[in-house]
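A single chain, nothing else alongside it, follows as structure tokens in the form predicted alone.
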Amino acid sequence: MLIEQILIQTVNGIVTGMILALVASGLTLIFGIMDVVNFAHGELFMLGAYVGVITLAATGDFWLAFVISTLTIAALGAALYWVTLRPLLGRDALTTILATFGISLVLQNYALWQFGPVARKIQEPVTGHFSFFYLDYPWYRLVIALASAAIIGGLWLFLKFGTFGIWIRATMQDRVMAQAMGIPVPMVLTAVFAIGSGMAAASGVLFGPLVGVNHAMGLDWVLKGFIVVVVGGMGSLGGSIAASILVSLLEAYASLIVSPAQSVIVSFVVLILTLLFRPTGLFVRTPR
């Protein structure tokens, strides 16, 4: 029975880790390119879920709602960057932190005013179950893991081989030199924030069917997102993915010993140990 429980928790940890990796990838992309710690990322996650609720009610098509939500929040992210963050780039880091924190409060209170405190429900597109040891495990959880992996894989291919992806990597390495070479850096930075915002929205829609959609749902996820960004290495996309799965697996295994609410402590322990012994991140190579 213990082996079966470990296997079940392993699957749960990987599924949760892939959603967390999708959230953290957007955070990592924005920080790695722009040096902006985006505290509003959780609210973009939440608004993505709400747009998914509205679109699903209007169209009845989950995947159409997924696409529309991602594009809508990406456009909102671009507008937020252009209006609030672009004038602050180059200033003290605390300035952008306070700005994104203010955006977070505004978006959260807007959602509370517009949608109320009662949680909304997104109907999952796949409703079947399959036998997994002594449990009826939902197919939709596997759909989440596969969809998250596909999105992250698409982002990697885009950054590796796409022309705009090459511009993004050049801007990350040296913003001044990239602009001197003719790369439209302001457009690249706007696109990066839009892509990160769209990934947050995609995470919100995918995770929405598993929990109720409410104005505070992004808080826990963005907190975990920051933990895995630090553990994986600031600005490292691969490190964030590996750290997301590691932290989720450790929490899943810890829930076999303590309650699920108490197992969250494990992620904070990993964060503290990383800051003490490997402050650059567990999955970042340090020069010798």
Second form
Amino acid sequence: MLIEQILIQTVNGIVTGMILALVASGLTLIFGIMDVVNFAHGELFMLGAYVGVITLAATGDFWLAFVISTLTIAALGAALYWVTLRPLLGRDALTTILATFGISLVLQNYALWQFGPVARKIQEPVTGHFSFFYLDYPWYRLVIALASAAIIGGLWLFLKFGTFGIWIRATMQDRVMAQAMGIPVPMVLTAVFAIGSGMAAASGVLFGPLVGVNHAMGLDWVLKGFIVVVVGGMGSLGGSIAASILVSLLEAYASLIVSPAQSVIVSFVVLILTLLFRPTGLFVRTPR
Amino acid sequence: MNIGSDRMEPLVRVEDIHTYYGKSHVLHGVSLEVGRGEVVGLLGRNGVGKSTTLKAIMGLVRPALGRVLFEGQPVTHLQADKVARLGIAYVPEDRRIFGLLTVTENLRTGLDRRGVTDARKKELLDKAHQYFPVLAERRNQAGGTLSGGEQQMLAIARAMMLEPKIILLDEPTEGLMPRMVSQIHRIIDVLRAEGVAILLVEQNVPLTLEASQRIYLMEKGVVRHHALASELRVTDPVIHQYLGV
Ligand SMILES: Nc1ncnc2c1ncn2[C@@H]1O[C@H](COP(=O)(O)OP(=O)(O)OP(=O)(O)O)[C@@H](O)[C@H]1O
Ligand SMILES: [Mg+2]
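Starting from the form predicted alone shown above, please give the structure in the form predicted in complex with the partner chain.
Now the complete complex, all chains and molecules, led by this one.
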């Protein structure tokens, strides 16, 4: 009985962890390259879910809606970057924090005004369940985990191989030298913001069917996203992914003992312990 | 001061540039020229503005006054990536290797440009490996794990991948062992033989006098003296006056 519960919570933790990893990858990518903490990330997640709702209603095809939403929010992210953040590059980090915070308020209130306070529903593309011990486990949750893993894997391949990936990693390490090597840094930064935004939207659409889509849905995720980005080591993609899974697993196990609402405390405990004992992040090799 | 001015159109021409870091006025009207395929030394004490001059040519600091011409065209207000694409490569004094990228990826930052065929890329990589065999050995190693001398080789090789017409070389021998210094000297000679111009900033006066054709001496943000390298000796009074050796 206990073993079964632990197994179920392990699966739950990994599934939630994969979604969180998708949110956090976009966040950490943007932080890593621009030193910008993007407080509007949760709103891009939320708007992605709304664009998903609308395109799903219009087309009836979940995966088409998923792709359209990702591309739309990627374009929105690029535009937001170009208009609001690019002019602030190189200034005090506080100005960009305030700018993204402002964008987040604007987008959230825009969504409230446009779509109203009543949560919308996204119909999942895969409805069946399979039995998992004594529980019916929805297939769709596995679909989410696999889709997230595929996107993250794709991002990794994109960064690792291919010229644009090298440009992104070079720009992350030394923006000035990258530009002196002929890399079109302004374009790289815009593209990274677009990719991070698109990933937020993708996770919003994927997660939409599990909860209602409403204007405040981004808050929880972005908060947890920040936690795992810090725990994993700011700007480290692998670190954020590992931290997402670790934190989600710990929360899932904790919910066996305390109520799910209380289990959220676990992520804050991990955050505080990390900041106290390993402030550069759990999964970052400490420099020699 | 008309040495060099008989050339019709210099490759790089710096005209009376002034630069500021915030309120501090660093360059007070620097003018100099580098001809095609020419190696030119830029000497001066610490803090006189040698590196700032290179950064201004590269578009990394903006002159408040004056202009930089490349092949007769003003490039003063171009972003550094555009300047690099025109054919000016930069090897900064702290090398600035991409430490987390492998040696090959470091080279590819300069190699993966529009209009370079795969065959040409391979030729250029082979050339880098031939000039710097150690880079071939360490091709899959992270740049940050190389020794100082190896990083300097990588920085020069990376600049060469741009197929530049000129390389701005800032203190390439700083902190290197004598064996490495002579290797750098050899590479400068090879590049010159290939027709690549070099603007060489150095503290190593004998090396600069040997490797360069002309020398500019800077003091406090201006060029004070200009001579053919063959006319200068390490023991010359002007060298003593401006470098205090
Ligand atoms: N980013 C900066 N901000 C403020 N001042 C600077 C900056 N970079 C250089 N300076 C100042 O500008 C002056 C010229 O610097 P520069 O680096 O060009 O000198 P240099 O001739 O290359 O010296 P060195 O031989 O030590 O490399 C120095 O007084 C230096 O302190
Ligand atoms: Mg210097």
